[in-house]
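Quick heads-up: it's one chain on its own, the form predicted alone, in structure tokens.
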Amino acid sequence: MNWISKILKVGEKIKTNIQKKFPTKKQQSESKWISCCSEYPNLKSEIFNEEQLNTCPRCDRHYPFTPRERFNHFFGKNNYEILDTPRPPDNPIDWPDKIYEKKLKKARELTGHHCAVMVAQGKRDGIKITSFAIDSRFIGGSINNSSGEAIVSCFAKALEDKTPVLGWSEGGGQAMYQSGIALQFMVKTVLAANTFKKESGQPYINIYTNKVYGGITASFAAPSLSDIAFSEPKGTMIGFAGQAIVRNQTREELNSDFQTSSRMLEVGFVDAIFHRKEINDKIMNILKILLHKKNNEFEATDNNTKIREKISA
């Protein structure tokens, strides 16, 4: 046996040693307890119901929504309207062995849709949006060319039918397995939100959730991109570059909240932070002063500090 040979065996040993004192990713998806507050465990059926909203009644952590399941508690169950995106070819960089068609088929057998992003459309307290949604089970959420060009989509049919369009950003960034084509996307998902501002009127709203991270928040889930930037709490974390490697590469000690919504809106990289179970009416009241509309006793204005007090409100 050669030095080769015996390394791999250690290392065999060692993976061994690990699987049996943790469990594995489906030893933890098929369990009924998840391991959320310090404290102790709790029953996932506490958390990943209609009335909790995927969020811990104990310590507030929210938990990844799917698109659909955005789009339920947004617009109403059903009540709105799936568009279709885009689909240019899946491999032009001509991956060998398929690697990359073999992870697009097995993301979307798991999420049921063709690329990360789904756009839909539907109606709120009588105001027509648009608005597109990110699944980080696809592949991370990572943007390739049919997620990008569906973020374009989702613009430009806001444009035609002069909605405001409502962003749910959340993925690692650009997919790499598409290189370059993906990270041009960068540069045409900014030009149409950019457009669609520009000639629509209209305002774009954007909602960092989970993870958000890379390319998307260097481009259309950027704060100075967007009219008004909102955050789910605790769970919710932003940046470009992850707290590892950030911790890696400048060899330092990063602060506890380091990247976190809290430490995001204390810097104004985002305007507020808002609970699952509230936020859907605090977009629709910031929706309605930048609409100019009346909301109640609060007579819609341009004035910043109003819509700010409105928004803390």
Second form
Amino acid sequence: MNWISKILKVGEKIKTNIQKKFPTKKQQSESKWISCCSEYPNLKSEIFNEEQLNTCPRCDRHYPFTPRERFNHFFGKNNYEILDTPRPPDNPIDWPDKIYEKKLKKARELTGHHCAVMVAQGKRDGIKITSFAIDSRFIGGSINNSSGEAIVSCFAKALEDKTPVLGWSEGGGQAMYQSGIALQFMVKTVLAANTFKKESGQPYINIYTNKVYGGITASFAAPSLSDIAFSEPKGTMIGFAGQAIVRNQTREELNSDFQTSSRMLEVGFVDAIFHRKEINDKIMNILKILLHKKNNEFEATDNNTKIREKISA
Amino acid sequence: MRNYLNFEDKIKNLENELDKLKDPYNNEGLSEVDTNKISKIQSEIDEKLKEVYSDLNPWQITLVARHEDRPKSKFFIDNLFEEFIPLSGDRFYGEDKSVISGFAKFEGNSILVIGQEKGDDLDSRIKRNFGMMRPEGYRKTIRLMRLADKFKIPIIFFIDTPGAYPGVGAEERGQAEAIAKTIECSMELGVPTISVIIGEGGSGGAVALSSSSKVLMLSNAIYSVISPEGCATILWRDPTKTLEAAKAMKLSAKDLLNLGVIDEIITEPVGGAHRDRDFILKNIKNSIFKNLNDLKDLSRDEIINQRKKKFLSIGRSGGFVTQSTDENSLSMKTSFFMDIKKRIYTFKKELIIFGFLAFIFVILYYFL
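Instead of the form predicted alone shown above, give the structure for the form predicted in complex with its partner chain, please.
Every chain and every other molecule in the complex is listed next, the one we just looked at coming first.
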């Protein structure tokens, strides 16, 4: 009976292979389930809720956060002001067939924002902070002229108001559809960050989230350009060239931790890695230390000592 | 042995014929050199070259920019400058041979030269890593740029690279960090800096060294965010559609001058820089000399401000914005239309109420 069981096995294999269709992106986004760390799929509602903040409860994998979610989480819901950013021409190098305009229109409908970068100003613990965040749903978070100008204007506004800058960086680099112009925005954003750092005397804190590559890591979000560089844990990748390019160039198998945030911590390009639930407090801690701001608790102890002095007197 | 591009077939045949004629001891046993025929063929070649090179498409320009015989940084450094002293090492990790750097004299004045070198034959190309710089190379240029700044020596960059090297080691030693630091350092320099794009200016590897007071470009050089092949692969999943990609990316010198990304084009001889090296040497020399002279009398702050203003103004014309009148401000001035639009948005409610009241008045007036 051995050959019969063999045939049955082969038949089953064929059946499973036919049935094993990969779901489309639309099906994936509509599905209630997501495959994360365990063998079995996880419920999306377990990960994408306000308590978990788009992180997996089992493996701490961090899923993308949109700028609005980010600001809501950091400043408190609607406790901040979204700033207007400049709007240079959409297609400065006349890319043929209006391909780029169509892409921009789609992205604008999806995100409801003019460019990939959102700039906000708000207060947390009494400190006014100017913050920018990049939306990677907006054509991969690539920096075109309006996004670049937004970052420049964020630094300009912070310089004017003398506030610290908090950057949430992610995205794939410079926009290919604006070739020469987009490339110059590497210089412009570095220039803006540098002017801010020199003239304002305020800190610039940069946090790596999601995937940060290319012209973004090589300009305003460079590890050494920001005063403090934090990163989110699992799910964050930091590098210059993408993994496929590195693999093609070197023709080697890459280590599984290549370009991950934990590897970048080992190599020395990130100050620390914090979970999304605690990162806000850590940022405020370091800001208070850098700006010589006193905690409420400290004030309380001060009062206590004063009272004690009075009593003793 | 010369190298020919695929659109130069006719020129290749003619030049081979010419070489045969010029050599009287070839296998056919000719004893006389036919000068008439030689001059005739020579003029024919010149005509053909003019015909082909007067109307190159962007992809053909890319091929010319990458031509094997094209003069490289080393040739320009050897022939433009006297008393060149090569300096190497970044003092942190190692020496990057893909960038040649050192102090020299140019027309009697001290100068710092930094040139990305691709190499002339296979061995030197491997040694030079095909002009792809590693973080060590960028850190070396930062070290030398600071040194030149200290002694008030102008800096000249020659740019010829396909891009920064995408290797595992380079990534982990901080390729991105080194590029950002180079840009930051070159924006802080108080001495005139001039970049000359002599071949390929590829992506972040090129922009790091071309954030200078003046960016010059040879007429058949290219400067873009990604190679045409890479762009075609990403857009159409077809690496052969290079012509469309090259056209769309506006990577040629003429287009970039119109966009304001570069400041000046240095004309090349007919048939590309490799066909008449003396001609291109003379042109580059004149151009660098003129630009250095223009920047010579500026003070430290003026140079820094000029550079800052130049880069901040790129990509700001057109659309809903106008040029900021304040020279060194980071922020842009919004234009008249933008102001009106903004006001309409802010007084939306009042405007609607006002319009509604006016409408009622008109109706009442009509009926009563």
